[in-house]
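In C-alpha coordinates, one chain follows: the form predicted on its own.
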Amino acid sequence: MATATAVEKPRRRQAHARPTVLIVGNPNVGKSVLFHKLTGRYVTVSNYPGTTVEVARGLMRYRGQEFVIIDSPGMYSLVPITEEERVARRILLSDRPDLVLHVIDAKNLARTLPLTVQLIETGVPVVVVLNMMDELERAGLTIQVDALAQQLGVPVLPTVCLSGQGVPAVKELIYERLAAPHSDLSSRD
(Lines of atoms letter the chains of each structure in order from A and count residues from 1; the text may use other names and numbers.)
(Lines give C-alpha, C1' and ligand atoms only; values in the text may rest on other atoms or scores of the structure.)
(Ligands and ions follow the chains in the order given, each with its own letter.)
Protein backbone atom coordinates (compact mmCIF):
# COMPACT_ATOMS: atom_id res chain seq x y z
CA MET A 1 0.00 0.00 0.00
CA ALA A 2 1.44 3.35 -1.03
CA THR A 3 1.48 6.21 1.43
CA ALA A 4 1.23 9.88 0.58
CA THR A 5 4.33 12.01 0.90
CA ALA A 6 4.35 15.08 3.11
CA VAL A 7 3.91 17.32 0.08
CA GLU A 8 0.87 15.43 -1.16
CA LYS A 9 -0.78 15.05 2.23
CA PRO A 10 -3.29 17.81 3.10
CA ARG A 11 -3.21 19.01 6.67
CA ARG A 12 -5.84 17.79 9.09
CA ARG A 13 -7.99 20.70 10.26
CA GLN A 14 -9.29 20.69 13.81
CA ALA A 15 -13.07 20.77 14.09
CA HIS A 16 -13.09 24.29 15.61
CA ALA A 17 -10.54 25.80 13.23
CA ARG A 18 -11.63 28.10 10.41
CA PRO A 19 -10.87 26.89 6.88
CA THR A 20 -7.82 28.61 5.40
CA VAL A 21 -7.57 29.93 1.84
CA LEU A 22 -4.19 30.98 0.44
CA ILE A 23 -4.03 33.45 -2.45
CA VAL A 24 -0.94 32.93 -4.64
CA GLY A 25 0.31 34.09 -8.01
CA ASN A 26 2.85 36.17 -9.86
CA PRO A 27 3.35 39.79 -8.80
CA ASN A 28 0.84 42.26 -10.24
CA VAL A 29 -1.94 39.82 -11.13
CA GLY A 30 -4.53 41.14 -8.66
CA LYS A 31 -3.91 38.99 -5.56
CA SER A 32 -4.21 41.89 -3.13
CA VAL A 33 -7.27 43.27 -4.92
CA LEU A 34 -8.95 39.87 -4.58
CA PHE A 35 -7.89 39.74 -0.92
CA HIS A 36 -9.61 43.10 -0.37
CA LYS A 37 -12.76 42.01 -2.23
CA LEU A 38 -12.96 38.86 -0.07
CA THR A 39 -12.08 40.37 3.32
CA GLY A 40 -12.70 44.11 3.12
CA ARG A 41 -9.08 44.69 4.26
CA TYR A 42 -6.65 46.70 2.20
CA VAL A 43 -3.01 45.73 1.73
CA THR A 44 -0.29 47.77 0.09
CA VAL A 45 -0.72 47.58 -3.68
CA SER A 46 1.72 49.07 -6.18
CA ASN A 47 2.74 48.57 -9.76
CA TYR A 48 6.04 46.84 -9.09
CA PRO A 49 7.04 43.32 -8.02
CA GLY A 50 7.54 42.54 -4.37
CA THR A 51 5.00 45.01 -2.97
CA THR A 52 3.32 42.48 -0.71
CA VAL A 53 6.39 41.42 1.26
CA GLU A 54 4.54 40.62 4.45
CA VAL A 55 1.72 38.13 4.63
CA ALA A 56 -1.72 39.68 5.09
CA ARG A 57 -4.46 37.71 6.84
CA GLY A 58 -8.13 38.54 7.02
CA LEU A 59 -11.53 36.98 7.54
CA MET A 60 -14.11 36.40 4.86
CA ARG A 61 -17.62 36.02 6.18
CA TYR A 62 -20.01 34.35 3.77
CA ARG A 63 -23.32 32.56 4.28
CA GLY A 64 -22.82 32.38 8.05
CA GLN A 65 -19.31 30.93 7.81
CA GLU A 66 -15.87 32.41 8.41
CA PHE A 67 -12.78 31.67 6.34
CA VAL A 68 -9.21 32.82 6.95
CA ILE A 69 -7.85 34.41 3.76
CA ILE A 70 -4.08 34.78 3.36
CA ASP A 71 -2.55 37.10 0.75
CA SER A 72 0.94 35.85 -0.05
CA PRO A 73 3.81 37.66 -1.74
CA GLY A 74 4.19 37.22 -5.49
CA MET A 75 5.89 34.10 -6.77
CA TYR A 76 6.80 32.58 -10.11
CA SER A 77 7.69 29.07 -9.00
CA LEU A 78 7.73 26.72 -6.02
CA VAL A 79 11.52 26.73 -6.39
CA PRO A 80 12.16 30.00 -4.56
CA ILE A 81 14.71 32.56 -5.70
CA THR A 82 13.56 35.58 -3.66
CA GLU A 83 12.59 35.93 -0.01
CA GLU A 84 9.02 36.68 -1.12
CA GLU A 85 8.87 33.34 -2.93
CA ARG A 86 10.32 31.55 0.12
CA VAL A 87 7.58 33.03 2.32
CA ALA A 88 4.79 32.01 -0.08
CA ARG A 89 6.24 28.50 -0.49
CA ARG A 90 6.58 28.05 3.28
CA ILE A 91 2.91 28.94 3.82
CA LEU A 92 1.83 26.58 1.06
CA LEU A 93 3.92 23.57 2.06
CA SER A 94 4.22 23.98 5.83
CA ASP A 95 0.90 25.52 6.86
CA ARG A 96 -1.06 23.45 4.30
CA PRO A 97 -4.05 25.71 3.55
CA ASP A 98 -7.40 24.07 2.87
CA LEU A 99 -7.66 25.74 -0.54
CA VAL A 100 -5.34 27.68 -2.85
CA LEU A 101 -6.60 30.44 -5.14
CA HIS A 102 -4.05 30.81 -7.93
CA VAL A 103 -4.65 34.25 -9.40
CA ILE A 104 -3.54 34.42 -13.04
CA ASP A 105 -3.28 37.32 -15.47
CA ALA A 106 -5.53 36.04 -18.28
CA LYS A 107 -3.28 37.69 -20.89
CA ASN A 108 -0.22 35.72 -19.78
CA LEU A 109 -1.28 32.08 -19.49
CA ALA A 110 1.97 30.70 -20.87
CA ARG A 111 3.95 32.45 -18.14
CA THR A 112 1.65 31.46 -15.27
CA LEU A 113 0.47 27.92 -16.01
CA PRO A 114 3.76 26.24 -15.00
CA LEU A 115 3.12 27.49 -11.44
CA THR A 116 -0.46 26.20 -11.67
CA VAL A 117 0.84 22.72 -12.46
CA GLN A 118 3.33 22.91 -9.57
CA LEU A 119 0.54 23.95 -7.20
CA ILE A 120 -1.72 21.10 -8.33
CA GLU A 121 1.14 18.64 -7.78
CA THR A 122 1.35 19.63 -4.08
CA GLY A 123 -1.98 17.90 -3.47
CA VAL A 124 -3.61 21.00 -1.98
CA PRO A 125 -6.94 21.80 -3.65
CA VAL A 126 -6.40 24.54 -6.25
CA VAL A 127 -8.80 26.96 -7.93
CA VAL A 128 -7.55 29.08 -10.82
CA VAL A 129 -8.81 32.66 -10.67
CA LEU A 130 -8.44 33.89 -14.24
CA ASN A 131 -8.17 37.62 -13.58
CA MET A 132 -8.02 40.65 -15.88
CA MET A 133 -10.52 39.14 -18.32
CA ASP A 134 -11.49 42.67 -19.38
CA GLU A 135 -7.94 43.36 -20.57
CA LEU A 136 -7.90 40.05 -22.44
CA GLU A 137 -11.15 40.94 -24.22
CA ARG A 138 -9.88 44.46 -25.07
CA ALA A 139 -6.90 42.77 -26.72
CA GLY A 140 -9.37 40.82 -28.89
CA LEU A 141 -8.51 37.48 -27.26
CA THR A 142 -10.61 34.80 -25.60
CA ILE A 143 -10.00 31.79 -23.39
CA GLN A 144 -12.18 28.70 -23.41
CA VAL A 145 -12.58 28.60 -19.63
CA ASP A 146 -14.37 25.23 -19.50
CA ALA A 147 -11.74 23.58 -21.70
CA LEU A 148 -8.93 25.01 -19.56
CA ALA A 149 -10.62 23.72 -16.39
CA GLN A 150 -11.01 20.30 -17.96
CA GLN A 151 -7.35 20.17 -19.05
CA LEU A 152 -6.08 21.28 -15.64
CA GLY A 153 -8.56 19.21 -13.64
CA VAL A 154 -9.36 22.15 -11.32
CA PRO A 155 -12.04 24.85 -11.30
CA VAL A 156 -11.27 27.97 -13.35
CA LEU A 157 -13.19 31.15 -12.55
CA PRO A 158 -12.98 34.22 -14.84
CA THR A 159 -12.79 37.52 -12.94
CA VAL A 160 -12.13 41.22 -13.14
CA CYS A 161 -11.15 41.76 -9.52
CA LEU A 162 -10.89 45.55 -9.79
CA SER A 163 -14.60 45.83 -10.64
CA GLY A 164 -15.64 42.80 -8.59
CA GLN A 165 -16.83 40.86 -11.64
CA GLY A 166 -16.66 37.14 -10.86
CA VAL A 167 -15.81 37.64 -7.18
CA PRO A 168 -19.24 36.38 -5.97
CA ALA A 169 -18.51 33.11 -7.83
CA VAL A 170 -15.14 32.88 -6.03
CA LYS A 171 -16.87 33.33 -2.66
CA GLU A 172 -19.48 30.73 -3.52
CA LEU A 173 -16.84 28.22 -4.62
CA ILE A 174 -14.87 28.75 -1.38
CA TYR A 175 -18.07 28.10 0.56
CA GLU A 176 -18.98 25.03 -1.50
CA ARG A 177 -15.51 23.52 -1.15
CA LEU A 178 -14.90 24.30 2.50
CA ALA A 179 -18.15 24.82 4.40
CA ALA A 180 -21.13 23.38 2.56
CA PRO A 181 -22.86 20.54 4.42
CA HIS A 182 -21.26 17.89 2.18
CA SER A 183 -17.76 19.31 2.77
CA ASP A 184 -15.80 17.37 5.40
CA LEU A 185 -12.22 18.64 5.63
CA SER A 186 -11.67 17.25 9.11
CA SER A 187 -11.71 13.71 7.71
CA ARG A 188 -9.12 14.32 4.97
CA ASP A 189 -5.87 12.41 5.44
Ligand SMILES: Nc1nc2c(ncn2[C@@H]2O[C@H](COP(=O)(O)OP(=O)(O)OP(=O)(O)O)[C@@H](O)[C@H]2O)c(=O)[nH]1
Given for the second form:
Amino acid sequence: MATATAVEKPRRRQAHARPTVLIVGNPNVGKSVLFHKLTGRYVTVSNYPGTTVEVARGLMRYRGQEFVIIDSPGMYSLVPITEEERVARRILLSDRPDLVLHVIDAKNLARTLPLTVQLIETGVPVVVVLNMMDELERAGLTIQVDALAQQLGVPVLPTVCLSGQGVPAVKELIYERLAAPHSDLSSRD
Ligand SMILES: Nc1nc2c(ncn2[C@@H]2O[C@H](COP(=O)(O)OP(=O)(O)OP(=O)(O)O)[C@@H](O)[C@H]2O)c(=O)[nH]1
Ligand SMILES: [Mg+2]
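Would you mind generating the form predicted in complex with the named molecule now that we have the form predicted on its own?
Every component of the complex follows; first up is the chain already shown.
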Protein backbone atom coordinates (compact mmCIF):
# COMPACT_ATOMS: atom_id res chain seq x y z
CA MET A 1 0.00 0.00 0.00
CA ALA A 2 1.36 3.44 -0.87
CA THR A 3 2.12 5.75 2.06
CA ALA A 4 2.59 9.51 2.11
CA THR A 5 6.24 10.54 2.32
CA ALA A 6 7.93 13.69 3.58
CA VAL A 7 9.40 14.35 0.16
CA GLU A 8 6.00 14.97 -1.43
CA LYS A 9 5.81 18.47 -2.83
CA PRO A 10 3.53 20.79 -0.85
CA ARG A 11 0.36 21.54 -2.78
CA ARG A 12 -1.16 24.95 -3.12
CA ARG A 13 -4.45 23.56 -1.87
CA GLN A 14 -5.59 20.45 -0.05
CA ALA A 15 -6.89 17.98 -2.61
CA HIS A 16 -10.33 18.06 -1.00
CA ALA A 17 -10.50 21.85 -0.56
CA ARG A 18 -12.68 23.68 -3.02
CA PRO A 19 -11.23 26.62 -4.94
CA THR A 20 -12.81 29.96 -4.03
CA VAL A 21 -14.03 32.61 -6.44
CA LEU A 22 -14.90 36.10 -5.17
CA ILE A 23 -17.30 38.34 -7.10
CA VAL A 24 -16.53 42.04 -6.62
CA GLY A 25 -17.56 45.30 -8.25
CA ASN A 26 -19.43 48.56 -7.86
CA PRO A 27 -22.94 48.49 -6.42
CA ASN A 28 -25.75 47.56 -8.82
CA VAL A 29 -23.67 46.08 -11.64
CA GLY A 30 -25.17 42.57 -11.60
CA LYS A 31 -22.91 40.75 -9.08
CA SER A 32 -25.78 38.98 -7.33
CA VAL A 33 -27.46 38.02 -10.60
CA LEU A 34 -24.18 36.45 -11.75
CA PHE A 35 -23.75 34.78 -8.34
CA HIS A 36 -27.16 33.09 -8.63
CA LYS A 37 -26.54 32.04 -12.25
CA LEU A 38 -23.28 30.40 -11.18
CA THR A 39 -24.51 28.74 -8.01
CA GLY A 40 -28.16 27.90 -8.50
CA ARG A 41 -29.66 26.75 -5.22
CA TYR A 42 -26.66 25.79 -3.08
CA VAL A 43 -26.46 29.09 -1.21
CA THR A 44 -25.94 30.22 2.40
CA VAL A 45 -26.17 33.83 3.57
CA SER A 46 -24.50 34.98 6.80
CA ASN A 47 -23.19 38.13 8.40
CA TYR A 48 -19.50 38.68 7.82
CA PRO A 49 -17.87 38.12 11.27
CA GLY A 50 -18.17 41.18 13.48
CA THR A 51 -20.33 43.13 11.03
CA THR A 52 -23.94 43.54 9.95
CA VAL A 53 -22.99 43.04 6.30
CA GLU A 54 -24.46 39.93 4.71
CA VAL A 55 -22.26 37.80 2.50
CA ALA A 56 -23.64 34.99 0.33
CA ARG A 57 -21.67 31.85 -0.39
CA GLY A 58 -22.68 29.18 -2.83
CA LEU A 59 -21.38 26.17 -4.64
CA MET A 60 -20.88 26.03 -8.38
CA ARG A 61 -20.85 22.49 -9.72
CA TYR A 62 -19.30 22.21 -13.14
CA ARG A 63 -17.89 19.20 -14.95
CA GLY A 64 -17.84 17.14 -11.79
CA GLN A 65 -15.97 19.74 -9.73
CA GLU A 66 -17.12 22.11 -7.00
CA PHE A 67 -16.10 25.74 -6.59
CA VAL A 68 -17.07 28.08 -3.73
CA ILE A 69 -18.50 31.34 -5.06
CA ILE A 70 -18.71 34.39 -2.76
CA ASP A 71 -20.91 37.40 -3.57
CA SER A 72 -19.37 40.50 -1.98
CA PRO A 73 -21.04 43.83 -1.17
CA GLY A 74 -20.61 46.66 -3.70
CA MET A 75 -17.37 48.64 -3.52
CA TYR A 76 -15.99 51.66 -5.38
CA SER A 77 -12.42 51.42 -4.19
CA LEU A 78 -10.05 49.24 -2.20
CA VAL A 79 -9.64 52.24 0.11
CA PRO A 80 -12.79 51.60 2.11
CA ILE A 81 -15.26 54.24 3.23
CA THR A 82 -18.42 52.24 3.94
CA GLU A 83 -18.77 49.12 6.10
CA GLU A 84 -19.68 47.21 2.92
CA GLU A 85 -16.42 48.29 1.31
CA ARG A 86 -14.46 47.28 4.41
CA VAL A 87 -16.00 43.80 4.27
CA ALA A 88 -15.34 43.43 0.54
CA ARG A 89 -11.73 44.47 1.11
CA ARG A 90 -11.33 42.04 4.01
CA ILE A 91 -12.69 39.11 2.01
CA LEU A 92 -10.31 39.97 -0.80
CA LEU A 93 -7.15 40.58 1.22
CA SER A 94 -7.61 38.34 4.27
CA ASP A 95 -9.51 35.38 2.85
CA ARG A 96 -7.40 35.38 -0.34
CA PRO A 97 -9.73 33.88 -2.96
CA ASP A 98 -8.17 31.84 -5.76
CA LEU A 99 -9.82 34.03 -8.40
CA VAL A 100 -11.61 37.38 -8.47
CA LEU A 101 -14.40 38.17 -10.91
CA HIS A 102 -14.58 41.94 -11.29
CA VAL A 103 -18.08 42.64 -12.57
CA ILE A 104 -18.29 45.93 -14.48
CA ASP A 105 -21.26 47.82 -15.87
CA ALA A 106 -20.02 48.12 -19.46
CA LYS A 107 -21.58 51.59 -19.71
CA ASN A 108 -19.30 52.79 -16.89
CA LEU A 109 -16.12 51.11 -18.05
CA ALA A 110 -13.80 54.13 -17.91
CA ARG A 111 -14.91 55.08 -14.40
CA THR A 112 -14.45 51.51 -13.17
CA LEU A 113 -11.03 50.67 -14.57
CA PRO A 114 -9.12 52.21 -11.62
CA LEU A 115 -10.69 49.55 -9.38
CA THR A 116 -9.73 46.83 -11.89
CA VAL A 117 -6.13 48.03 -11.71
CA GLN A 118 -6.22 48.11 -7.90
CA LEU A 119 -7.53 44.54 -7.88
CA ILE A 120 -4.84 43.34 -10.28
CA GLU A 121 -2.21 45.02 -8.08
CA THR A 122 -3.26 42.90 -5.07
CA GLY A 123 -1.76 39.92 -6.90
CA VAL A 124 -4.97 37.87 -6.86
CA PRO A 125 -5.82 36.52 -10.34
CA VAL A 126 -8.51 38.77 -11.85
CA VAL A 127 -11.06 38.18 -14.58
CA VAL A 128 -13.16 41.10 -15.83
CA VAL A 129 -16.84 40.34 -16.42
CA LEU A 130 -18.11 43.07 -18.71
CA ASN A 131 -21.80 42.99 -17.84
CA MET A 132 -24.85 44.88 -19.14
CA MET A 133 -23.68 44.51 -22.73
CA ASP A 134 -27.37 44.71 -23.76
CA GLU A 135 -27.63 48.23 -22.35
CA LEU A 136 -24.34 49.22 -23.97
CA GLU A 137 -25.65 48.03 -27.34
CA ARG A 138 -28.95 49.80 -26.82
CA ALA A 139 -27.00 53.01 -26.25
CA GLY A 140 -25.30 52.43 -29.63
CA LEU A 141 -21.87 51.88 -28.04
CA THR A 142 -19.28 49.15 -28.48
CA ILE A 143 -16.15 48.08 -26.58
CA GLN A 144 -13.08 46.49 -28.17
CA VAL A 145 -13.07 43.54 -25.79
CA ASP A 146 -9.89 41.91 -27.11
CA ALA A 147 -7.93 45.17 -27.00
CA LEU A 148 -9.12 45.80 -23.45
CA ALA A 149 -8.04 42.32 -22.35
CA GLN A 150 -4.67 42.81 -23.95
CA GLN A 151 -4.11 46.18 -22.28
CA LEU A 152 -5.18 44.96 -18.86
CA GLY A 153 -3.37 41.64 -19.19
CA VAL A 154 -6.39 39.74 -17.82
CA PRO A 155 -9.31 37.95 -19.51
CA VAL A 156 -12.38 40.07 -20.29
CA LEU A 157 -15.70 38.25 -20.76
CA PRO A 158 -18.71 40.19 -22.09
CA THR A 159 -22.02 39.15 -20.47
CA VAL A 160 -25.70 39.91 -20.11
CA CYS A 161 -26.07 38.21 -16.73
CA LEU A 162 -29.80 38.91 -16.60
CA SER A 163 -30.44 36.69 -19.64
CA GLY A 164 -27.51 34.38 -18.93
CA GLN A 165 -25.67 35.36 -22.10
CA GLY A 166 -21.92 34.86 -21.61
CA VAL A 167 -22.31 33.04 -18.28
CA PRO A 168 -21.25 29.63 -19.70
CA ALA A 169 -17.94 31.24 -20.72
CA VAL A 170 -17.48 32.50 -17.14
CA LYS A 171 -18.04 28.97 -15.80
CA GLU A 172 -15.63 27.53 -18.33
CA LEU A 173 -12.94 30.05 -17.43
CA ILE A 174 -13.33 29.36 -13.69
CA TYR A 175 -12.95 25.67 -14.47
CA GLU A 176 -9.94 26.21 -16.74
CA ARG A 177 -8.18 28.34 -14.14
CA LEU A 178 -9.00 26.46 -10.95
CA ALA A 179 -9.96 22.85 -11.59
CA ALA A 180 -7.63 20.35 -9.99
CA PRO A 181 -5.66 18.54 -12.70
CA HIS A 182 -6.62 14.98 -13.60
CA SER A 183 -9.73 14.95 -11.42
CA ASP A 184 -12.28 15.46 -14.17
CA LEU A 185 -13.57 11.95 -13.85
CA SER A 186 -17.32 12.41 -13.58
CA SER A 187 -19.72 13.36 -16.32
CA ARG A 188 -20.09 16.88 -17.58
CA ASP A 189 -22.76 19.04 -15.87
N1 LIG B 1 -30.09 45.21 -18.51
C2 LIG B 1 -29.41 44.43 -17.69
N3 LIG B 1 -29.68 44.45 -16.38
C4 LIG B 1 -28.96 43.65 -15.56
C5 LIG B 1 -27.95 42.80 -16.05
N6 LIG B 1 -27.41 42.14 -14.99
C7 LIG B 1 -28.07 42.55 -13.90
N8 LIG B 1 -29.02 43.47 -14.23
C9 LIG B 1 -29.93 44.20 -13.33
O10 LIG B 1 -29.15 45.10 -12.57
C11 LIG B 1 -29.71 45.29 -11.27
C12 LIG B 1 -28.67 45.06 -10.22
O13 LIG B 1 -28.33 43.68 -10.20
P14 LIG B 1 -27.67 43.01 -8.89
O15 LIG B 1 -27.22 41.66 -9.29
O16 LIG B 1 -28.59 43.12 -7.73
O17 LIG B 1 -26.45 43.99 -8.67
P18 LIG B 1 -25.33 43.92 -7.53
O19 LIG B 1 -24.05 44.23 -8.20
O20 LIG B 1 -25.41 42.62 -6.80
O21 LIG B 1 -25.74 45.13 -6.58
P22 LIG B 1 -25.29 45.37 -5.03
O23 LIG B 1 -25.44 44.06 -4.30
O24 LIG B 1 -26.24 46.43 -4.55
O25 LIG B 1 -23.89 45.85 -5.04
C26 LIG B 1 -30.90 44.34 -11.18
O27 LIG B 1 -32.08 45.06 -11.44
C28 LIG B 1 -30.61 43.32 -12.29
O29 LIG B 1 -31.78 42.75 -12.79
C30 LIG B 1 -27.67 42.80 -17.46
O31 LIG B 1 -26.77 42.12 -17.98
N32 LIG B 1 -28.43 43.64 -18.21
MG1 LIG C 1 -25.71 42.19 -4.79
